[in-house]
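Just one chain is shown here, as structure tokens, and it is the form predicted alone.
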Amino acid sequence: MIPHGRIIVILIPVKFELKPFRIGHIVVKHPVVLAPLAGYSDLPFRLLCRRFGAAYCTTEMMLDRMVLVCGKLHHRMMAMTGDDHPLAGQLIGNDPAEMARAAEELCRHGFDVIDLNFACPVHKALSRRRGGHLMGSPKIVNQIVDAVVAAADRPVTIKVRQKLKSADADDSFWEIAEHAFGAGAAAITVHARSVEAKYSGQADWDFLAAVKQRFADRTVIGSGDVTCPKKAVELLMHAKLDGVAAARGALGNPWFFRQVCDVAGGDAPYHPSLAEQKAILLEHFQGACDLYGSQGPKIMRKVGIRYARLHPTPTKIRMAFVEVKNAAQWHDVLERHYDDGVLQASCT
């Protein structure tokens, strides 16, 4: 085991086998999956990621009460197509009965898995005693898990963090994980940082290895510092996990999952030409406009900023997308900056 705080360096062999894994009865063919990303993992982005190899995706987190009230937000957050499976609908909340009712609605809507968020570290969730706040209240977590497992007619999974505060012991995590599996949860996704740390510092991959060692016959998905395809393969190797969730590393890069296959096969990761980037950006933009209507260009501005890191001049392109306010300006950026060309490696 590598001492906590040390930089982990793994030399990837010529080939590393990417194995499928199971979430209940569902077989996930690619062990690197798309994590729930607030404001990003919507239907248009998921469909692009699936095209390039993402075999399993999770929606943005959805407040239990929102799921139970029909409206524009309900429609947009819960949108899916026949090509968008298997798909987990992620719920956040703190009332067992309400979470159970929301889970039933997600089942009726056609989600393949119900995922429960006890990990979100943002202030809005914590201040309302949701998400990562519940890592300090394992009894409530356990009650929610029991209620949702009883209500759902399909696999239930949970998303958790290592602990609430960085100085805490890991006792709450182990209590939550043991209870969840005992109650019938099909899988657990673990972000290897405290809630307090949010996304700062180094993720504790040794902790993920310890989790998988303890739950050797259960499905464990790891999260944290999966910033590029090479890191995804390194984490799979280091912690012997069933799967890895790609979050920040996949933003603006739906090719991420194809690149993981390249790295695991001993090849250099695929880098799309500017012409291919342009085509995907156009498709992503159209999908956003179809889903969000007049708000599409505004939403795609932040998405374009993420795609800019793949461009040979990322700072220039990022600033160009910042100025976009409508469809005409979006298309103008693409026409001026996305001529044919081959990208240099973006993950070092």
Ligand SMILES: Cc1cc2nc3c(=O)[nH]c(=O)nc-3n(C[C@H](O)[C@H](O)[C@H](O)COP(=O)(O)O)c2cc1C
The other form holds:
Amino acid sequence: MIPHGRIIVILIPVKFELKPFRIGHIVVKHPVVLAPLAGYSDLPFRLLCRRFGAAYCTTEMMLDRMVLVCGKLHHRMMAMTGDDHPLAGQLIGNDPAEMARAAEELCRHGFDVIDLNFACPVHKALSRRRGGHLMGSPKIVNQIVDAVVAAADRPVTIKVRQKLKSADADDSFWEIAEHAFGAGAAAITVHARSVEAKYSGQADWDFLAAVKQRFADRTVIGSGDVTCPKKAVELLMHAKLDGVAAARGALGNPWFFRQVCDVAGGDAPYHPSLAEQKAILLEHFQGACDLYGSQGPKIMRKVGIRYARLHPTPTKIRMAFVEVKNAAQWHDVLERHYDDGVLQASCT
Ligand SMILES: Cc1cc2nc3c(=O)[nH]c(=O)nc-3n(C[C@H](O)[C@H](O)[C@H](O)COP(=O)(O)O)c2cc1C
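Having seen the form predicted alone, could you now give me the structure of the form predicted together with the named molecule?
Shown next: the complete complex, the earlier chain at its head.
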């Protein structure tokens, strides 16, 4: 019996249908994809993300001329396995002919999609007129897109920012996007910040909505402030995008993609137990050691720090991972701070 004069509010969890989308002929089954992440979106991490639902991943950016020379770096960045598909290889560079040759190499190597980076805000890229710098030079971007589309026998996509400087208008963006789709690009990923803003301030989700409105029948993937699974669903709903890219939100949390399904279904996001976190940390460590050899523990130190936020005492765990210099110390952190009962990984 509801008493007179009182309003009862019943909270019904919002359900949201997660729809597949296409990149050219490729059907991507989960609309939340793993973003390109320099130093993180390598083979071991991608495989874990895929296990928990990521249906599409992108490598970290690879310099076009590094792709064209053989060597350890080339081998590690381009590493993939049969279950790591569909996979985009991301290129960064500024010379149309060199980018086209690197794209051909990525096609030969077995990447499913070639993604072109016109978004990177780091000083090294900008000072060499690559990445985000090119948001101020749409003519060069257009030449690169034309050359790569002509060279690649599979879908080509671009990753762009909203603009170069925060005070700029969006004209360059629209010129680049119109040209790219006209030239045959299969999708565009938009990080809704200026290059100048790097990763600070709020991403402009209204701009992402405007991009999707303008290119209603094209594939548009949004990026920016997808900090948790709830935000991923909110961005999909807000901007009516085909997909969103999980970047910082997925670092140290390969369960992110499964959690998105939970949230979309109206449930609380799954939280892995300490024993499960430990098992995944061990597997991630083993994968890194297989790929990077003796560099594995050093690389995994920064990765462990990212996982710490899932632990009940994140600051303590972060500090423990900061100290790690070798495999024995890595295992020691896991033994001391995570539930036991799983086999130790070895490192060569
Ligand atoms: C550590 C780190 C590395 C990144 N590396 C790349 C990269 O190699 N290529 C790229 O296109 N974007 C890269 N990004 C940008 C992300 O893909 C994403 O667009 C950006 O972080 C915005 O999403 P977020 O606010 O949800 O993190 C990187 C971001 C971070 C934090």
